Every structure is written in structure tokens, then in C-alpha cells.
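We begin with a single chain expressed as C-alpha cells, specifically the form predicted on its own.
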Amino acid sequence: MVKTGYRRWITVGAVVVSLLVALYIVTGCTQEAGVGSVENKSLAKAGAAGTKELTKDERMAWWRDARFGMFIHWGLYAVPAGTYQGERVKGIGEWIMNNAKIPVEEYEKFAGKFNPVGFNADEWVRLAKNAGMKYIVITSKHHDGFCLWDSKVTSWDIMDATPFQRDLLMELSKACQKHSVKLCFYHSIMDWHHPDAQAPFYPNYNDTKKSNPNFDRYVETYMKPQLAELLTNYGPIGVLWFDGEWIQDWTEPKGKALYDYVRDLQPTILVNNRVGKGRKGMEGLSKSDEYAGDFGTPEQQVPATGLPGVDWETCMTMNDTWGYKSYDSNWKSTEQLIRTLVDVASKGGNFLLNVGPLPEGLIPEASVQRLKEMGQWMAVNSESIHGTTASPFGRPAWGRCTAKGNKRYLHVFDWPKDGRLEVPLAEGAFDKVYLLADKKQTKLPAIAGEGKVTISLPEKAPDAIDSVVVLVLKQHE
């Protein structure tokens, strides 16, 4: 199908839809007609044929097993880097289009300054799989509408609309194939770029009472085509990330019809619970037909208990913006960020750490330092995250625990200065005990009775943020 741009010119008193939009809908732009067409449906799900239908629990297990993620925020926004017209705007970054009020005209005029250079997949790639990362999930377009991939349903991408000119989903999608990294997708499902669906609420494009009456034609003939564009070219795809449910025309039954037609492209991919409306499935609930979605997204937070009977994914900054802003200087320690992934592993969740690159395509010094420094502990430490279990036995005051097979990881933050460490154990004997940094695997000298076991620690700590000491429990037969 031949690329159809849009644009939208907005006055005082009415929104005038450009001639290309018309001819968008005239020339018979539907999805019957492009990339989400039947026929490129059925190619699509023959590719699957013969692949056994999984349960969710066999979709889920590579996911589980990650527990550590790498969140990309990156686009258009990256080029005013939180700044318009000489002042600094308030919010996130990536939100600067609607905080500042710019207007599509002037905000398109981003694209051709857009020009990243130093981008490099494989560096990308090479810096996460390093820090112990084992999927990615980059925003494949956020809300300003903007595409990072080669589309063939609008000119408003990366390949059309910038002088940079190159398919960077598919150098990642070759990157992460090469390093064995999971690729995945944000996606948002609202767009303050095409006139269908948020476009006229300017200058507040984040109304979210107003109700577009061309919403439906902007998901059938614009959204779910781009969606098959992504699931069919750059996959397999590991998650599907939506955002933006919160907008009017949004619905829990659009949500799961939206659920279904991504499956059936991709029966393997896993979605979160975004994909529906007011982000359920982060209460506890047990059911996943009870709401859209695979997993919960608790926001910048960790639950207190995690989110049990429940899978779910804390998603996090390292400073206070998900998209770049030049004067952000208000970055999370790597002691906060080791622990935060620790405590998050210990509940039973995942940890997706974001990172904002740069409008060259670099990611921020400050965020590659941390990273290489969270890699040096997990390439120490990275068998009491990956695979692992929540805590058995709750958040003792001395640090964390994770669980994997019969070995229960005691990730110890406050070193005991007495040398001795209580660990509960209602669970059965145990059967050595050893410091994780250790790779002669020293027994450590250690008492249970009483329902806990007493460990006797050496005097300093192997790592001052975590040092990790495995309990191995007795095999029963």
C-alpha cells in the first residue's frame, strides 16, 4: 500500500482536515486494503500453523524467568529536550507537545531535526543484555503519533519524515536477535498526531472527556494496520506495551477485541494490562478473563506486598523523565536502583528501568554509568534474580529474599555487625549455606532450631549494596 501522510491545520473556531486526509479515506485507505488486510492476516497466522496453542503460564515463563527489563523512551521529543521557545517546560518529557501546547504544525517541524547519527543498535543491545537485561521494550510510537519504524500507513515516521532516513526498529530487531535479547513494543493507543483520534482536542490533546466521532475509523484503517506491521516485520515480538487507555473513547471491550486481534496475528506475544481501560489487573485479581491483558504496570512504585495471584512489572525512571530533558539532573543512585530491582524479584515482579536517549541517539552518560555498574553486580549476583520466586518468608529487616528451587537468596542490604544473620526457616532443614560471590562455595557455619537458622557471617560484606548468601534447602524425596 502506498504511504498516506496527513496533517491538520487548527483554527479558533473548527478543526479543517487536510485534502491528504480526504483522500486517505476516499482512495479506500481501510483495513481491508492494507497491512492488517485478511489476506496478510491469514499469511501471518500461517507462518504459525502447526505451532502448539500455549497456555498462559508457557507464554509467560520467559518473562517470568527475566525479571529484569529495559524500558526505551524515545522520539521527537528527545529534540526540545523538556525546552520550547526558550523555557523550560514543566512534566516529563516526552509529554512536551501537550504541556507546552504546541501545535501539530510547529511540532512536526521537530522531524527534520531529528537526526541520530549515533545511534547504535548493538550498542543499545550490548549495554542491557551487560546489566543483566533480558528483553527491551522501546516506544515503537508514543503519544505524539510519531513511528520509529518504517511504516507503510502514514509518512509521519522515521523513514519520511526526519533527514535520518533509516529503520530503527529493524536495526534493534537485528541487534536483539543477534545478542538473544527479547524485543518489545510500546505502543499508544491514543495519538495527538492523526485527526481521527486526538488531534482536535488541541490544545489540551489529553482531554480525556471529549469523545472523537472518527475514533473507530482511526483504530480499524490506521492503528491495527501499523499493529500488523509491527507483529509481522520486526518479530517475533515478545510484549506488546499499550499506554493511553485513558482516553475517552477508549473501552475494556475495545481493549479485549484489541487483546484478541494481536493474539491472532502472534499467538505467543504477551500484552499488559493497558491494552484495556483503568489499568485493571493491578488489585490482586487472579482471573485473567476478568480484565485485557497478561500482566500488571504498577508506575514508578513498588507494592508494599507485591501483587499476588497476579503477574505484574514495576516500570521505572532513573531520574524524574521517561523521554530526555537536558536539565534533568536527578538521578537515582545505583545502590537504589540494585535494591529496587532486588525488592521488586523478592515480591515476585519484574523491573522495567527506563532509559531517555539523547536526540543524537546516545544513551545519557548517567544512565550507561549506572547500568555498567548494576552489570558488575549481576554478573555476580544475577542467579538470585533471573528464574526466581517472591520471598517465601516476607521483608526481613536486614535486606530481601528471592527463591529459586530448594536454594532461598538472602540478599543482605545491612550487614550485621554482630556477624550473625537470622533467617527464618519453617520450610525444612537445611543443607550448607554460602556466600553467593563465593565460587568455591565455603560453607558458612550456621544452627537452626527455634524455627530460624543462625548464620555466622564474616566480618566484612562481599558488596556493600547486596552481598547475597544462598540457603540450600534438603532435597525431600
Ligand code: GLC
Given for the second form:
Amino acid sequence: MVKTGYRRWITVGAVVVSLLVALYIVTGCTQEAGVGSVENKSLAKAGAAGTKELTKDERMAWWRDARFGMFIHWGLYAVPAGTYQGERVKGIGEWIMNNAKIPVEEYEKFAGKFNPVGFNADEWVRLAKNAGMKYIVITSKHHDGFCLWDSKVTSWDIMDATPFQRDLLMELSKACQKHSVKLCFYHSIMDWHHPDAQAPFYPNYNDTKKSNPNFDRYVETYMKPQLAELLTNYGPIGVLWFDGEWIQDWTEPKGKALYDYVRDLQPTILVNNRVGKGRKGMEGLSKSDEYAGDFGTPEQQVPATGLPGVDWETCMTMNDTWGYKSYDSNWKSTEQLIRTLVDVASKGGNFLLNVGPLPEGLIPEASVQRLKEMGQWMAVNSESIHGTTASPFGRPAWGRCTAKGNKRYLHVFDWPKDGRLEVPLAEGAFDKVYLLADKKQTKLPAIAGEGKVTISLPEKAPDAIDSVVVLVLKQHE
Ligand code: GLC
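Mind giving me the form predicted in complex with alpha-D-glucopyranose (GLC), seeing as the form predicted on its own was just shown?
Next comes the full complex, this chain leading.
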């Protein structure tokens, strides 16, 4: 099904198209049709009126409020689903091209088998929304270079190379707008399919010691025009979530330049720290002014005491892979996931929880089930997550705490057997205490003294995973 071999990527046509795209942006033209048109007109206007001057706090406001988002890793790697030539391949699913040492021409054959007729953008977005998630970050392009949108710069995309021939990102964009969920794009700087990037490094596409002398051409005539497409045609994008920045050819100055390029296209957008070299291992960062990007991205971990002074987002899988692997059933429990969300929020971070859909377009049943259960908890308790800030009480033995205005949300993981919950509130000036699950807000008996508030709880916990007790302070601290 793939129409061209990878060597024919940089065709005269592609260069012309990319120049046209650049011209398009420079002249401030907007699309006549498509989701992006109206928003981009206002964005362009806002940009001209100085939206770029928005403070970081203003740009970050929706994201800090959201606290919970969905990561979606989806691409051709869902087809082999962790098995190549009858062998189970070690490592995360979306790395199969590298880990099984699959030549580009061989990997391209998966495109002919990618026909996700079960895909329903509306269902995906509703699943996220009902779980209490406020944004979705989907892999526009992962390390294998395959594009989930109709890119004019290449035929290595869902429109030209697969039997599916639908612009997946456009469908998601429309559904996200309909349900008021922010659409965000993951985008890999590393590209194993492009001859000017890492394709020639085969059989080790991820060889960080190798450099491609044509890498800048890839950046200028391929990656940037593609980003321009993504930021022009799909409406306002919440976050551009870069990855694959560890390659030899990427530098911090290039990261800073790319950050500016992206912000010029959409002034209000947020960009993660992986746009540059600002990441230390899988951890976040300590000083916000040291790197390009707006927030840190701890991966598969929650920093013990958060990352004070910087915005951060923990991304995490539900099992052990980002991209679908048919035999990975090492699922985290709903209890673990809810408590991780709470733990992250109690330390002032966001939680980006991953799903890896099947090649047919369906989200794995185990993920759906967990998201529904998280949604049931959120239906009662989302007030204690959305718009909250880090706990003023550290990490109490019984659970975690989040804060908003004059409310302190006490997330009780371990319901005390003696019915007494102690909160270290020095001044003891509180108004009332009630269970968030209790719509009538019946006051719970509580007394202040000795630098703490002691609350008497009912015998039975309203929720076995996390019951939230609301402590209303007399005045905003
Ligand atoms: C890593 C992996 C990548 C995954 C990402 C998510 O960087 O290379 O496959 O997308 O983590 O944070």
C-alpha cells in the first residue's frame, strides 16, 4: 500500500509544498474550511494583538486547573502488537521497529494492515471526559515517523499509506471541540523513517553517537512544515509534547528555536521540556529558567516531594507499554491509578495516563474498565482534583491532601479504625468539616487544639479507595 519508498521522501514536490506552507504562515493566511479556520483567524488576530505577551501563568492556567489528561500512543506498531516474525519482542510496543531491527521497507508493510474501522473519535473523547480528564495528548508522529494526519509533506501518513484513508487527527479535533476537551499533540523529533534523520542508522535507529549530516534539512523542510500543518489546520492545540530529543543531532539552541517557532504559530500553546535538552534522565527539573519548554515530564514515576518551583506532569502507562502489546496484561489496579492521580495532585503536578489502542481502533477493554471506575470516583470527588494546588500538610500517614481556596481536601486512603483523623493545622481556625460524598454536607464533629484538628469520622468509609473529607478553613490562608 505504501506508494513510495523512503528514499523518495524529499521529492521536489515535498520541498515545494513545504515552502508553500511556510509562505502560508508568513502571510497569515487561514484555511477556508476545516476545524482550524475560525479559531486560527482569532488566534492570528490575538497573536497580532500581542497574545505572545500573555504571562506564563495565564498560558498555564487551563493546564494547571486540569490536573488529569489522557495520553494516547497509537500508530503502526499496534499492528505487530509486540510480536515480529513469530517472536515476542522485548521492550515497549512502540519501539518494535528499533528493538526487532526491522528495516524501513519491511516496517512500511504494516501500513497496508492498518485499517482501524472501529475507531470512533467521539467515543474516545467521551471516555476521557467521563474519567475526569480535561485534555488528550495523542501521538501525531512517534519515533517510527508515521503520521496520523493527512500530511502534505509526505506519503508516510494515514491518508496515503493505509487502507483507512481518514484524517484521524481531524476527527479527534472535531470531537474534542464538541466535548470541550483540549487536544494536544505528542511529536517525536527523532524519526527512524526519514533518510535525513535516523533511518540510515539501521539496525540501531536509536544510536545516540551517530549524526546525520543532512539533519538540518530534515528539520527545515520536513519537521517544521509538518508542525505548521498541525498548528494551522486542527484548531487551537493545548500542548505540543515533544520527545526523542536525546539524539546526537539535537541541541538546546535548536530546542529554543523550535519552541519559538511553535509559539509563533500558536502563541497560547504550551510546550513540554523535551523540546530541548532540559530533561535529566526520567526525572523532571529543578529550575524553570534553565530549559526551553513550559513544564517538566517525569516518566513512569511521581517525584517524592513534587518538583517545587516548576510545573510538571507525570506520564504513566496502565500496564508496561505505551503502544499496544497484545500480551501485556500487567495492569495497574484502579486503586493504584486513583491514588497515583491524588498523589500527583497533592504534590502540585498533572497526571497524564496512557492508553494504547488496538489496530482496529479500540481502546483495550482493561483500560476502558479502569477509566470508567476512575470516572465513577471523579463523579463524586473531582472537586478535590481539578483546580487544586499542592498539599500544605505534606504526606500524612493516612493519605494525601489537596487545596483550593479555603478548602483542604483530605484524601483518606486508610480509614482510621478508631474513627479519629488528625490534621496538623497549627492555628486550628476552621469553619466546618464534611464528607465530599455527602451532598448535604452534614458537619462532622471536629475539635481544634495542640496544633491539630481532630475529626471524628463515621465508621464506614464512603469509598474503599479514597474518601475525601473537606476541611473548610475560616479564611483563605
Ligand atoms: C519514552 C519513549 C516513548 C514514549 C515516551 C512517553 O521517551 O521513547 O516511546 O512515547 O517515553 O513519555
